[in-house]
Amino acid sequence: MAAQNFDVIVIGAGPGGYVAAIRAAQLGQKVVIVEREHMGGICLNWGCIPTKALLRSSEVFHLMHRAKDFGLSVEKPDFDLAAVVKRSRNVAGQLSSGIGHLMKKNKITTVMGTARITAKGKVSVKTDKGTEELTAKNIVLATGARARNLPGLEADGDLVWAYKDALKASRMPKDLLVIGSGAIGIEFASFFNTMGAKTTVVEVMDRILPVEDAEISAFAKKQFVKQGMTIMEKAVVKQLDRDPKAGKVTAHIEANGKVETKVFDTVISAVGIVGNVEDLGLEELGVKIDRTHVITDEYCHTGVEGLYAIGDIAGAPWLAHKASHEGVMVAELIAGKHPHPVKPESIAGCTYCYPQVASVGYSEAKAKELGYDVKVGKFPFIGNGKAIALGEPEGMIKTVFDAKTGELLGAHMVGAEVTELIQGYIVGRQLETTEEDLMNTVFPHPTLSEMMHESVLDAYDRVIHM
């Protein structure tokens, strides 16, 4: 069979492909697209987009508990758990059909099939109807990542959980134990904790949440102690002994220098990702690769002519917008524009626990690492007229300024609808805003984000009211 010829062959359907692919296709690219499973890739089907259904269950059953709070009745709130899995795997599927209508809207060939690059410009796919060649000028690598699996720690699918069996439970556990307190982790803790499961956490690092502002952090965890967790810091799993006839899993649990068993029904192994960068000939082409990820510059360039890598095979941070973000630059690029390259410092971060987390820029240990000489402010919930009104008074906002410019270093937070509030700061360090700017912006009420306000009023010590 001939070869089809495009300008841009695109090799992965997630938030970094297809983003990649629409963006190439709307400045006159011919592009095809290669996705060996879903449309939407991990995050659409099986991350970012069913989790948060699920969350939104567990948030819905939160409240229902609270119902007496807020001057309602329910009698005796349940779930069935069938259903709010059938609804979380709805809502990925709508979504990832979306994706395919949005190709043929843009006139993008789509091939089913795994790809491999054979030689410079030259692509092959093994499709269920056999071979397709494909040669474009530019080729976008955008393969994503995978769960990491340690040696001993890996998952089954029957006691012994990765993300996407998590994401279709068909069972409730009763003794949960989440192995690490990333995003993934925490918000898997988080939903089975306020589904009824005893839920712990062992956390390798010295705090949860580990990439988040220390306080932030710690306030966290507070909560989530709050709630029935038991957290392990600086602790490690040695070891799993499973007995699937007893449905039971002893984990073999290292802290403060001794091992102590402990007994669950279900383990969620969370210990990060791992990028996708097998079979695809990248060794052959001289792509170099640092521990499972795609070493690129700052403009996504591999090292070889016309290869592109993005989203989570170039690396941290492993975030969908990051990705969605590099494929449109790289798609600019190739159309010969002059985008501005992606700033990891400027990506923020989210997580849909309960209380929600999100940041963006430096925290204000590694801004002081980095020399600066910082202002910072904050500001609790429990001082903000709509957080109370809300029932959700446990939460806190805090901004880092550089003190000599009036730089928005970085924002950090924790607390009701966080996930959607940090925008504001986003688009704040985006136009290179400073503390003046923030201080004389006229925030509406009664709102959480007069809460970002008073944050930033509080690091200038002209914090109302606290």
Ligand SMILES: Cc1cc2nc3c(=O)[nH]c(=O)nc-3n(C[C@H](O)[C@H](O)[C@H](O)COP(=O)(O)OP(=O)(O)OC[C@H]3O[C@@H](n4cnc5c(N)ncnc54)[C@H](O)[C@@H]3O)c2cc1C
Contents of the next structure:
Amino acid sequence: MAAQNFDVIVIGAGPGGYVAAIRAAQLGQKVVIVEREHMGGICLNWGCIPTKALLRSSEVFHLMHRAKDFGLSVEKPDFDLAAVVKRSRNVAGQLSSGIGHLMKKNKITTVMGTARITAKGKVSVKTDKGTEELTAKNIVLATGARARNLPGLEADGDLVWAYKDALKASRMPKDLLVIGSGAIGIEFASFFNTMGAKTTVVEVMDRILPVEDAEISAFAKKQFVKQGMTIMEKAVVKQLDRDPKAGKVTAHIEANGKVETKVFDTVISAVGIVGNVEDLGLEELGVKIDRTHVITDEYCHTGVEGLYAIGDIAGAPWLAHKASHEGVMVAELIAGKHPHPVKPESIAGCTYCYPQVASVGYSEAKAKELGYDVKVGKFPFIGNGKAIALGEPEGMIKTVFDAKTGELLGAHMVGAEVTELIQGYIVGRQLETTEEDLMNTVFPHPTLSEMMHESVLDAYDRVIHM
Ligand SMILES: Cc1cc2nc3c(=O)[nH]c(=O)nc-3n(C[C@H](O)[C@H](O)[C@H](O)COP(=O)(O)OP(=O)(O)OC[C@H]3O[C@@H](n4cnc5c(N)ncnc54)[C@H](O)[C@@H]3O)c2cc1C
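Structure of the form predicted in complex with this ligand, given the form predicted alone:
Below is the entire complex, every chain and molecule, led by the chain shown above.
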């Protein structure tokens, strides 16, 4: 069959690829998107969305236990794990099929199959029906990433789960070990702990959520411990002895120079991700790869003319909104526009555990390390009327300013709904706001957002409700 020609070939239909395809189509390009498994990628099918659906169930379950605090009664809070998982899978399915509709609406050709780049501008796709050849001046590589497997700690889908296994859990763990306390590990720990699993988190670094500001990590840890979690920091899981017949795993955990053994019925391995760089023809094209990520410049150029890499395959931060934003930028570059590159320090990170954690920009320690003279403001949830009314008095908001210029260098939050609040500071940073603008802004009452105002006021010794 003769090759079909397009302006842009997008490989991978995750939040990087499908957004790039839509923006390119909006700009008048003839676009084809190739996907080997599911529209929406990891994000919609096995990442961002289904985890949030599970976490919503655990949040409601948690509130059922607290019904009395609100003057309500629930006889005996209970759950059906199969139904909780089914709801999460249905939410993922609904959104994934929505992406198919968006492709049609934007007149984007969709090819379901596995793509390989055979030469500059040429892609061969293996489909159920055979091989399709595609050509285009521009190729956008958005093949994403998968769970990292460490030797000896590999997921087996039975006793040791990777994120996909945990998202379709067929049984409720009683004694759960979560290896890794990044966003993925902590979200699963929070979900299963709230649903009743005795949960232990092991983190190799000196604190959980290690990319967050140290004060926020410490605050979150205190809350998790209060909820019954065991947190082991500066600890390494050296070995897992699996006994499938007994349904048990013995973990050898090194901490404080000693190795102790602990028995669990389930382990979730959340030790990071690796980019999907294999079998794409990248080596032959001379694309440079650092471990499992394609090396790009700030505009996502790979060094090969007409070949761009975006999203998880192009490295940290491994977040859907970073992937999508790079997708838009690359589509605009291809169409001859002059977009700004994505600034990593403007990409917010959100963790949807209980309590939630969100941040953007530099932590206090990082800002100081970079040589800034900083002004720091803090405000606790206990000082906010809406937080008290919601029954969510645990949390804090911290802001870090450049003392010389008033630039908002970073914002860090832990507590109810902070994953929604953080965007206020993101907009502020994008508009290059200063402390004056933020202090002069009128925040509506009663809202949690008033704490964002108070945190800024605190940095300048003007806090009202504390
Ligand atoms: C459990 C979990 C929770 C997460 N939660 C969040 C969150 O709350 N917020 C957030 O921002 N991020 C979250 N993430 C990260 C987020 O899912 C990723 O950053 C995002 O999906 C990356 O998008 P992408 O387009 O680069 O790749 P992906 O979403 O991985 O999509 C890549 C697509 O490419 C396809 N593909 C791969 N190779 C080929 C090939 N050769 N041919 C054709 N198709 C191919 C794959 O099938 C896949 O569909 C989470 C991740 C996990 C695992």
